[in-house]
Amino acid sequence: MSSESHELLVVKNLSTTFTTMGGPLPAVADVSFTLARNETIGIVGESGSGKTVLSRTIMGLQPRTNVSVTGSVLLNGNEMVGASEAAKRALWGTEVAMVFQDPMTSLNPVMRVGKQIDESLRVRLGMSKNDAKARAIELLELVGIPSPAQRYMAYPGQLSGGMRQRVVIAIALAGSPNLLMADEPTTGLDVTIQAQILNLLDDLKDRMKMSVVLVTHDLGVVATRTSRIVVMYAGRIVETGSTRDVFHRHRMPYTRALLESSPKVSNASHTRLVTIPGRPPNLLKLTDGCSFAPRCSFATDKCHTQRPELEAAGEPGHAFACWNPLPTTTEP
């Protein structure tokens, strides 16, 4: 069944809750929002906040045991908790697909990476073998990589990490899906190349008219490439809304300090770099307050005993969770 509604995406109080030694690990907890056709929205946090989790649970990638999923995915009109596998691999590719943040273990090292590609136009298109190849070049072209049909016969190690991650959204782009995933694309290659694949992916977006996720911890990734922002903390939202919003007018100070530690391309050479005090929260150790009460210096003893909803904050589509909100500013 498929959808021609407005909304490609819609995430309904999904919760993913693995079972562990210590006890239950909520890794997402009730997230919701949705996404629009040929939009690019930016999941964002530290590292442990649930992004890839969230991502991964959105694609049905969770593991067979050991762990819960409730709430809804609904991705053009498919059903994906509680999908069967044959479900799931039917949407794979097709509907969505991911681009995974190291490309040596997304890509075979003995595989040559034209017959990567290959085998998921055959498998997921039914492709002859030759159709399969001439398509795969095509799509090494697409990506950008020069002399594609030479390249087509190279192995991933031939390839620099930047060659690499554009073979990783060939493969993704190979069934033309609705939605691209993306966590972290970009980590691990310089500021160069990174700017490149991110230039990459906008243009595929609006050339397939393709919706995307980006999942990043790095907020000046998402700053000129998104229309929306979806700040996670603990496995939770603390803050969402456009992208204008949430960096010029956002109210949680868990907002505050990712913005204040991403580096500025106007600091100084060898400037440090500000950190956000404290340390991630133990997820298997939440109490019933604000997860970020611990590390935040506008904390109060409400903060420590009752957790914030999400709350409206007063554009559209701008909410936040927190009892102490920072007051709003001018936007400069």
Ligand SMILES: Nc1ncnc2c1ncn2[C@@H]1O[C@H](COP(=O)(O)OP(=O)(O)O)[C@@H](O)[C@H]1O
Given for the second form:
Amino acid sequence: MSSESHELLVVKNLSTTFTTMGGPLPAVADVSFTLARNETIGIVGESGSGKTVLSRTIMGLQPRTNVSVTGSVLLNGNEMVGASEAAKRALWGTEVAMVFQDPMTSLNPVMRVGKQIDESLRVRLGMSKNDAKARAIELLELVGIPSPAQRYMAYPGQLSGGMRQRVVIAIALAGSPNLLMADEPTTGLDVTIQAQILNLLDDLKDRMKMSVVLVTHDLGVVATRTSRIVVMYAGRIVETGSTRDVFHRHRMPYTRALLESSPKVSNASHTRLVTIPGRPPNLLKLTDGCSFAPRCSFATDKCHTQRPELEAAGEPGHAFACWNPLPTTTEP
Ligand SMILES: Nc1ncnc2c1ncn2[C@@H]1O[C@H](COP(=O)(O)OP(=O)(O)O)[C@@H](O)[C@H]1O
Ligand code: SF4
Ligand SMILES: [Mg+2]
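If the one shown is the form predicted on its own, what is the structure of the form predicted in complex with the ligand?
Below is the entire complex, every chain and molecule, led by the chain shown above.
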């Protein structure tokens, strides 16, 4: 057995490049990380940093044309990069499932929610009509929907945003996947509902013995529910480590900027978002330097001409990419 067999997901040197009118667009560049069984990892970064493309590439959901994927994604021993549609289809639902941001786009508005769960069960698991209905009601109950037998008959438009996202989660769980990819699962929901959905995911992770990749632009979302965090900027990992190290011992100025832009717990009720000054780089015009340099107050000449590679920090698993790292602190 390989030394990595306890890892459910092993992503190695993964790059996703789109062919566009403006030239090659490197949306994900040389990303490597692993995820253990029953672990939750957070992937964070501003809008446009490559989180969704990375998630979709891990699932093997990229477009058929105008995209090149290199590197490796081993999901429970199955290589996703270069796998046939049939091979991937066999893994979708049972090995890996995804929950997207907007439940309205993943639900069919003119189909009763129960039927939509039935459909996954019948297509993916070949269940009979009656078994599928019984299991669908169980799943609605599992995701905390009250009066599941009645809600089975509801149309998506008759449910609140939070309830709809619970239905989407129920559909994702229908095939008991080992890995759940949750891409901004609570963006757009109000703070109380957001916390409920995140708690639900946490609870389901343990009950269904899943691993979870929690993707978000908001560090507040991953503060208490992940063991490790990957910070992305312009398609690359710029810092990674235990959640504690990323919050308290980060070395990369972008990580700090992201933390400072996250709504604090104390004022979570207002949604005004502080943003990082400047704009994310145009991925068609990346330089050889650090992609954060134009926005970084610590940038020196070297930053504009040479890209810093990820290098190990003091703590196990902690790494950052920066020529002028922030000083280490003695915070908890
Ligand atoms: N199909 C595509 N073709 C070309 N560029 C794309 C495509 N999908 C995403 N991108 C680009 O890839 C970059 C990363 O996007 P995305 O992963 O959606 O960011 P995030 O989820 O972090 O907000 C963006 O610059 C986006 O415009
Ligand atoms: S390498 Fe330079 S520009 Fe990039 S984050 Fe570090 S100090 Fe800032
Ligand atoms: Mg996204």
